[in-house]
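Presented as C-alpha coordinates, the chain that follows is alone, the form predicted on its own.
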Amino acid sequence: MINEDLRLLEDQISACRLCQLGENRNRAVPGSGPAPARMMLVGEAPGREEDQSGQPFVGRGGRLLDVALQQAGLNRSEIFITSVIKCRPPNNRKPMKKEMASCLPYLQAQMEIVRPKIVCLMGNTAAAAVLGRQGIQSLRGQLWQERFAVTYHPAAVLRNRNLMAEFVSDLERLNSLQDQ
(Lines of atoms letter the chains of each structure in order from A and count residues from 1; the text may use other names and numbers.)
(Lines give C-alpha, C1' and ligand atoms only; values in the text may rest on other atoms or scores of the structure.)
Protein backbone atom coordinates (compact mmCIF):
# COMPACT_ATOMS: atom_id res chain seq x y z
CA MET A 1 0.00 0.00 0.00
CA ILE A 2 1.27 3.43 -0.90
CA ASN A 3 2.16 5.80 1.88
CA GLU A 4 -0.63 8.42 2.15
CA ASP A 5 1.84 11.33 2.39
CA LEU A 6 3.56 10.09 -0.75
CA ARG A 7 0.23 9.80 -2.57
CA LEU A 8 -0.66 13.38 -1.65
CA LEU A 9 2.73 14.59 -2.86
CA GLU A 10 2.26 12.70 -6.14
CA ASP A 11 -1.07 14.51 -6.58
CA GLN A 12 0.68 17.86 -6.05
CA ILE A 13 3.37 16.95 -8.57
CA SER A 14 0.76 15.85 -11.12
CA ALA A 15 -1.04 19.19 -10.78
CA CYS A 16 2.15 21.31 -10.73
CA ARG A 17 2.52 24.27 -13.06
CA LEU A 18 5.45 26.02 -11.34
CA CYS A 19 7.45 26.05 -14.58
CA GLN A 20 6.70 25.74 -18.29
CA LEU A 21 7.45 21.99 -18.32
CA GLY A 22 4.08 21.33 -16.71
CA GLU A 23 2.31 22.93 -19.67
CA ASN A 24 3.60 20.55 -22.35
CA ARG A 25 3.99 17.21 -20.60
CA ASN A 26 1.77 14.21 -21.17
CA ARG A 27 2.19 12.99 -17.60
CA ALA A 28 4.22 14.06 -14.63
CA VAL A 29 6.62 11.38 -13.38
CA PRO A 30 6.71 11.68 -9.58
CA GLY A 31 8.58 8.45 -8.97
CA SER A 32 7.80 4.94 -7.85
CA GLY A 33 8.66 2.54 -5.11
CA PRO A 34 7.97 1.85 -1.48
CA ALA A 35 7.89 4.34 1.37
CA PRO A 36 9.78 3.90 3.51
CA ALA A 37 12.65 2.45 1.46
CA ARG A 38 16.26 1.89 2.42
CA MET A 39 17.52 3.18 -0.93
CA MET A 40 16.47 5.94 -3.32
CA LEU A 41 17.80 6.42 -6.86
CA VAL A 42 17.59 9.93 -8.33
CA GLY A 43 18.03 10.58 -12.04
CA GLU A 44 17.85 13.72 -14.16
CA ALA A 45 14.43 13.98 -15.82
CA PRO A 46 11.83 11.83 -17.55
CA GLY A 47 12.33 10.88 -21.19
CA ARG A 48 9.74 10.19 -23.88
CA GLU A 49 8.65 6.79 -22.59
CA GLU A 50 8.47 8.01 -19.02
CA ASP A 51 6.38 11.01 -20.12
CA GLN A 52 3.95 8.60 -21.80
CA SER A 53 3.71 6.13 -18.92
CA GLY A 54 4.11 8.39 -15.87
CA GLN A 55 6.69 5.92 -14.49
CA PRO A 56 10.42 6.54 -14.00
CA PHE A 57 13.13 4.71 -15.92
CA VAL A 58 10.99 2.61 -18.25
CA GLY A 59 12.82 3.43 -21.50
CA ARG A 60 16.22 2.21 -22.70
CA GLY A 61 17.96 3.72 -19.67
CA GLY A 62 15.48 2.00 -17.39
CA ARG A 63 16.08 -1.37 -19.00
CA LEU A 64 19.83 -0.89 -18.52
CA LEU A 65 19.19 0.16 -14.91
CA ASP A 66 17.17 -3.01 -14.33
CA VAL A 67 20.07 -5.15 -15.59
CA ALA A 68 22.58 -3.24 -13.43
CA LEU A 69 20.36 -3.54 -10.34
CA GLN A 70 19.99 -7.27 -10.90
CA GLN A 71 23.75 -7.70 -11.34
CA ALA A 72 24.32 -5.73 -8.13
CA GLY A 73 21.92 -7.96 -6.19
CA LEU A 74 19.29 -5.26 -5.78
CA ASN A 75 15.55 -5.61 -6.24
CA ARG A 76 13.96 -2.64 -8.03
CA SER A 77 10.69 -3.17 -6.15
CA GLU A 78 12.48 -2.36 -2.87
CA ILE A 79 13.98 0.93 -4.13
CA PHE A 80 12.28 4.29 -4.53
CA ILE A 81 13.20 5.68 -7.95
CA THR A 82 12.65 9.27 -9.04
CA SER A 83 14.28 12.19 -10.87
CA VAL A 84 15.21 15.73 -9.99
CA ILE A 85 12.76 17.03 -12.62
CA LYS A 86 9.29 15.52 -12.66
CA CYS A 87 8.32 16.54 -16.23
CA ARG A 88 10.06 15.86 -19.54
CA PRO A 89 12.11 18.76 -20.92
CA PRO A 90 11.51 19.39 -24.65
CA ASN A 91 13.70 17.23 -26.89
CA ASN A 92 15.27 15.66 -23.77
CA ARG A 93 17.39 18.76 -23.20
CA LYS A 94 19.13 19.26 -19.86
CA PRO A 95 16.89 20.83 -17.22
CA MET A 96 17.34 24.54 -16.66
CA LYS A 97 18.27 25.89 -13.22
CA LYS A 98 14.83 27.47 -12.70
CA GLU A 99 13.16 24.12 -13.53
CA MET A 100 15.39 22.31 -11.04
CA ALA A 101 14.63 24.98 -8.42
CA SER A 102 10.90 24.49 -9.00
CA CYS A 103 11.13 20.71 -8.58
CA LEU A 104 13.71 20.49 -5.79
CA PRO A 105 11.14 20.93 -2.98
CA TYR A 106 9.30 17.87 -4.33
CA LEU A 107 12.49 15.81 -4.26
CA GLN A 108 13.26 17.01 -0.73
CA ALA A 109 9.74 16.09 0.38
CA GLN A 110 10.13 12.64 -1.20
CA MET A 111 13.34 12.12 0.76
CA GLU A 112 11.55 13.07 3.98
CA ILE A 113 8.67 10.68 3.29
CA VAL A 114 10.71 7.77 1.93
CA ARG A 115 13.47 8.16 4.57
CA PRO A 116 16.17 6.33 2.59
CA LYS A 117 19.39 5.38 4.31
CA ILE A 118 21.21 5.80 0.98
CA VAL A 119 20.36 8.23 -1.84
CA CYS A 120 22.15 7.43 -5.09
CA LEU A 121 22.46 10.50 -7.31
CA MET A 122 22.77 9.28 -10.89
CA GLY A 123 24.56 11.80 -13.09
CA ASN A 124 25.75 15.39 -12.87
CA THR A 125 22.28 16.96 -12.86
CA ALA A 126 21.24 15.03 -9.75
CA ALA A 127 24.60 15.68 -8.06
CA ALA A 128 24.39 19.40 -8.83
CA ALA A 129 20.78 19.70 -7.67
CA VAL A 130 21.29 17.92 -4.35
CA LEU A 131 24.95 18.45 -3.48
CA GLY A 132 25.73 21.58 -5.47
CA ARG A 133 28.67 19.70 -7.05
CA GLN A 134 29.45 18.11 -10.39
CA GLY A 135 32.12 15.81 -11.75
CA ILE A 136 31.15 12.16 -11.57
CA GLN A 137 34.73 10.87 -11.48
CA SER A 138 35.66 13.04 -8.50
CA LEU A 139 32.38 12.38 -6.64
CA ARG A 140 32.11 8.60 -7.12
CA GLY A 141 33.22 6.28 -4.35
CA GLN A 142 32.47 8.66 -1.49
CA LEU A 143 29.54 9.11 0.84
CA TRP A 144 28.46 12.73 1.01
CA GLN A 145 26.64 14.05 4.09
CA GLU A 146 26.55 10.44 5.34
CA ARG A 147 23.81 9.35 2.91
CA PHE A 148 24.42 10.61 -0.65
CA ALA A 149 26.43 8.67 -3.20
CA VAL A 150 27.09 9.62 -6.82
CA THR A 151 27.32 7.36 -9.85
CA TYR A 152 26.78 7.47 -13.58
CA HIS A 153 23.38 8.11 -15.10
CA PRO A 154 22.11 5.07 -17.03
CA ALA A 155 22.00 7.21 -20.20
CA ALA A 156 25.76 7.79 -19.87
CA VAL A 157 26.28 4.03 -19.60
CA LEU A 158 24.17 3.55 -22.73
CA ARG A 159 26.48 5.98 -24.56
CA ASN A 160 29.62 4.31 -23.19
CA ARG A 161 29.12 0.63 -22.34
CA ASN A 162 32.62 0.55 -20.83
CA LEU A 163 31.09 2.29 -17.79
CA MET A 164 28.76 -0.62 -17.02
CA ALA A 165 31.19 -2.49 -14.75
CA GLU A 166 31.82 0.67 -12.68
CA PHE A 167 28.09 1.44 -12.56
CA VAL A 168 27.30 -2.06 -11.26
CA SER A 169 30.21 -1.84 -8.82
CA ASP A 170 28.84 1.45 -7.43
CA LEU A 171 25.40 -0.14 -6.98
CA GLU A 172 26.95 -3.19 -5.27
CA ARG A 173 28.77 -0.88 -2.86
CA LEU A 174 25.54 0.97 -2.08
CA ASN A 175 23.77 -2.34 -1.55
CA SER A 176 26.32 -3.24 1.12
CA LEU A 177 26.10 0.24 2.71
CA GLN A 178 22.34 0.11 3.10
CA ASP A 179 22.69 -3.11 5.09
CA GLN A 180 25.06 -1.56 7.65
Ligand code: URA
Contents of the next structure:
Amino acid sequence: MINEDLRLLEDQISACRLCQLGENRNRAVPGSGPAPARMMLVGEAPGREEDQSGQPFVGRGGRLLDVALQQAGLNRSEIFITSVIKCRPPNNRKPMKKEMASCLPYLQAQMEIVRPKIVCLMGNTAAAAVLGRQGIQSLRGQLWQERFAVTYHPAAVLRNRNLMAEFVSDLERLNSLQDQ
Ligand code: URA
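Having seen the form predicted on its own, please provide the structure of the form predicted in complex with this ligand.
Next comes the full complex, this chain leading.
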Protein backbone atom coordinates (compact mmCIF):
# COMPACT_ATOMS: atom_id res chain seq x y z
CA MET A 1 0.00 0.00 0.00
CA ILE A 2 1.44 3.35 -1.05
CA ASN A 3 0.61 5.35 2.05
CA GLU A 4 1.85 2.56 4.28
CA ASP A 5 5.17 2.63 2.38
CA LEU A 6 5.35 6.37 2.92
CA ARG A 7 4.61 6.00 6.63
CA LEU A 8 7.32 3.38 7.05
CA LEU A 9 9.79 5.63 5.26
CA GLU A 10 8.81 8.53 7.52
CA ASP A 11 9.44 6.37 10.59
CA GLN A 12 12.86 5.49 9.20
CA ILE A 13 13.69 9.16 8.53
CA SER A 14 12.49 10.20 11.99
CA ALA A 15 14.86 7.70 13.61
CA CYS A 16 17.75 8.30 11.17
CA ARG A 17 21.30 8.59 12.51
CA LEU A 18 23.16 8.36 9.21
CA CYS A 19 24.75 11.78 9.69
CA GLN A 20 25.51 14.20 12.51
CA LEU A 21 22.38 16.30 11.89
CA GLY A 22 20.37 13.61 13.67
CA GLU A 23 22.10 14.45 16.95
CA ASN A 24 20.79 17.99 17.33
CA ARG A 25 17.40 17.94 15.67
CA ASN A 26 14.16 18.35 17.58
CA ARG A 27 12.22 16.61 14.83
CA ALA A 28 13.12 15.26 11.45
CA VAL A 29 11.01 16.72 8.64
CA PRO A 30 10.28 13.91 6.16
CA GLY A 31 7.78 15.87 4.06
CA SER A 32 4.04 16.16 3.66
CA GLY A 33 1.43 15.52 1.03
CA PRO A 34 -0.49 12.79 -0.70
CA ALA A 35 0.84 9.70 -2.46
CA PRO A 36 0.48 9.44 -5.34
CA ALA A 37 0.79 13.13 -6.21
CA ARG A 38 1.26 14.71 -9.62
CA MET A 39 3.70 17.28 -8.33
CA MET A 40 6.55 17.22 -5.83
CA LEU A 41 8.36 20.30 -4.52
CA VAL A 42 11.87 19.87 -3.14
CA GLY A 43 13.62 22.50 -0.99
CA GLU A 44 16.97 22.54 0.79
CA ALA A 45 16.64 21.72 4.48
CA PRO A 46 14.30 22.42 7.41
CA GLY A 47 14.66 25.69 9.31
CA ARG A 48 13.83 26.45 12.93
CA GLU A 49 10.04 26.31 12.66
CA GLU A 50 10.13 23.14 10.59
CA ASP A 51 12.47 21.52 13.13
CA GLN A 52 10.01 22.43 15.89
CA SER A 53 6.89 21.25 14.07
CA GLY A 54 8.17 18.35 11.97
CA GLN A 55 6.38 19.90 8.95
CA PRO A 56 8.05 21.27 5.79
CA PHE A 57 7.83 24.91 4.79
CA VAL A 58 5.87 26.30 7.71
CA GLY A 59 8.16 29.27 8.49
CA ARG A 60 8.50 32.56 6.58
CA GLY A 61 9.61 30.74 3.42
CA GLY A 62 6.62 28.45 3.74
CA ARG A 63 4.21 31.35 4.00
CA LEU A 64 5.70 32.89 0.87
CA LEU A 65 5.45 29.52 -0.86
CA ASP A 66 1.77 29.29 0.09
CA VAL A 67 1.08 32.70 -1.49
CA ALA A 68 3.01 31.75 -4.65
CA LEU A 69 1.17 28.42 -4.96
CA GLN A 70 -2.16 30.15 -4.57
CA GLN A 71 -1.26 32.76 -7.20
CA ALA A 72 -0.21 29.95 -9.55
CA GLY A 73 -3.57 28.22 -9.05
CA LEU A 74 -2.03 25.28 -7.20
CA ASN A 75 -3.46 23.60 -4.15
CA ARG A 76 -0.82 22.82 -1.51
CA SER A 77 -2.82 19.85 -0.23
CA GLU A 78 -2.42 18.10 -3.61
CA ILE A 79 1.37 18.50 -3.71
CA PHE A 80 4.02 16.42 -1.98
CA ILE A 81 6.45 18.86 -0.34
CA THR A 82 9.84 17.93 1.04
CA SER A 83 13.50 18.96 1.12
CA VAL A 84 16.79 17.30 0.17
CA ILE A 85 17.90 17.26 3.80
CA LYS A 86 15.40 16.08 6.38
CA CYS A 87 17.04 17.49 9.54
CA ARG A 88 17.89 21.10 10.35
CA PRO A 89 21.56 22.07 9.91
CA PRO A 90 22.85 24.12 12.87
CA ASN A 91 22.20 27.86 12.40
CA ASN A 92 20.67 27.05 9.00
CA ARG A 93 24.08 26.57 7.43
CA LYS A 94 24.27 24.96 3.98
CA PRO A 95 24.14 21.18 4.09
CA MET A 96 27.49 19.43 3.66
CA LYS A 97 28.17 17.02 0.79
CA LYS A 98 28.30 14.03 3.10
CA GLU A 99 24.96 15.03 4.69
CA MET A 100 23.38 15.27 1.25
CA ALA A 101 24.82 11.90 0.28
CA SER A 102 23.35 10.31 3.44
CA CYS A 103 19.94 11.87 2.93
CA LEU A 104 19.48 11.58 -0.85
CA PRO A 105 18.27 7.95 -0.80
CA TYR A 106 15.26 9.10 1.25
CA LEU A 107 14.29 11.60 -1.46
CA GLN A 108 14.77 8.93 -4.12
CA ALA A 109 12.54 6.54 -2.15
CA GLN A 110 9.92 9.28 -1.79
CA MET A 111 9.94 9.85 -5.55
CA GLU A 112 9.40 6.13 -6.10
CA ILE A 113 6.46 6.02 -3.73
CA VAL A 114 4.82 9.35 -4.68
CA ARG A 115 5.50 8.90 -8.44
CA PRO A 116 5.20 12.61 -9.31
CA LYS A 117 4.91 13.58 -12.94
CA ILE A 118 6.75 16.84 -12.19
CA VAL A 119 9.45 17.35 -9.55
CA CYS A 120 10.21 21.01 -8.93
CA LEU A 121 13.69 21.56 -7.50
CA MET A 122 13.68 24.83 -5.59
CA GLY A 123 17.14 26.34 -5.31
CA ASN A 124 20.69 25.29 -6.04
CA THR A 125 20.97 22.70 -3.27
CA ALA A 126 18.08 20.68 -4.68
CA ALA A 127 19.27 21.15 -8.28
CA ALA A 128 22.80 20.06 -7.37
CA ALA A 129 21.63 17.06 -5.32
CA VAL A 130 19.27 15.71 -7.98
CA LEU A 131 20.66 16.94 -11.31
CA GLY A 132 24.28 17.52 -10.33
CA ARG A 133 23.96 21.03 -11.75
CA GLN A 134 23.67 24.54 -10.35
CA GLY A 135 22.69 27.94 -11.70
CA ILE A 136 18.99 28.68 -11.33
CA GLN A 137 18.88 31.23 -14.14
CA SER A 138 20.24 28.81 -16.71
CA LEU A 139 18.29 25.79 -15.42
CA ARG A 140 14.87 27.48 -15.21
CA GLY A 141 12.32 27.26 -17.97
CA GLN A 142 12.77 23.69 -19.17
CA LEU A 143 12.18 20.13 -18.08
CA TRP A 144 15.22 18.00 -17.32
CA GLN A 145 15.00 14.25 -17.84
CA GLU A 146 11.35 14.89 -18.77
CA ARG A 147 10.24 15.50 -15.20
CA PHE A 148 12.57 17.80 -13.24
CA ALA A 149 12.05 21.57 -13.25
CA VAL A 150 14.21 24.12 -11.45
CA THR A 151 13.12 27.38 -9.85
CA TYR A 152 14.12 29.73 -7.05
CA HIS A 153 14.10 28.67 -3.43
CA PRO A 154 11.40 30.58 -1.48
CA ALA A 155 14.13 31.98 0.81
CA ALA A 156 15.77 33.60 -2.23
CA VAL A 157 12.43 35.19 -3.12
CA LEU A 158 12.10 36.45 0.46
CA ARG A 159 15.50 38.12 0.08
CA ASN A 160 14.63 39.57 -3.32
CA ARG A 161 10.92 40.18 -3.82
CA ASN A 162 11.57 41.09 -7.45
CA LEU A 163 11.86 37.35 -8.08
CA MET A 164 8.27 36.66 -6.98
CA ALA A 165 6.72 37.16 -10.43
CA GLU A 166 9.15 34.70 -12.04
CA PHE A 167 8.69 32.24 -9.18
CA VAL A 168 4.91 32.33 -9.64
CA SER A 169 5.16 32.04 -13.43
CA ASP A 170 7.46 28.99 -13.07
CA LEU A 171 4.88 27.37 -10.79
CA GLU A 172 2.07 28.29 -13.20
CA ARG A 173 3.89 26.59 -16.05
CA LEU A 174 4.35 23.46 -13.95
CA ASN A 175 0.69 23.57 -13.05
CA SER A 176 -0.20 23.30 -16.73
CA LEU A 177 2.46 20.63 -17.39
CA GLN A 178 1.24 18.36 -14.60
CA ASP A 179 -2.20 18.29 -16.23
CA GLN A 180 -0.93 17.31 -19.68
N1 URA B 1 13.46 25.56 3.59
C2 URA B 1 13.53 24.34 3.02
O3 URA B 1 14.27 24.13 2.09
N4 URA B 1 12.76 23.38 3.52
C5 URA B 1 11.90 23.57 4.53
O6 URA B 1 11.19 22.66 4.93
C7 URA B 1 11.83 24.86 5.09
C8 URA B 1 12.63 25.84 4.61
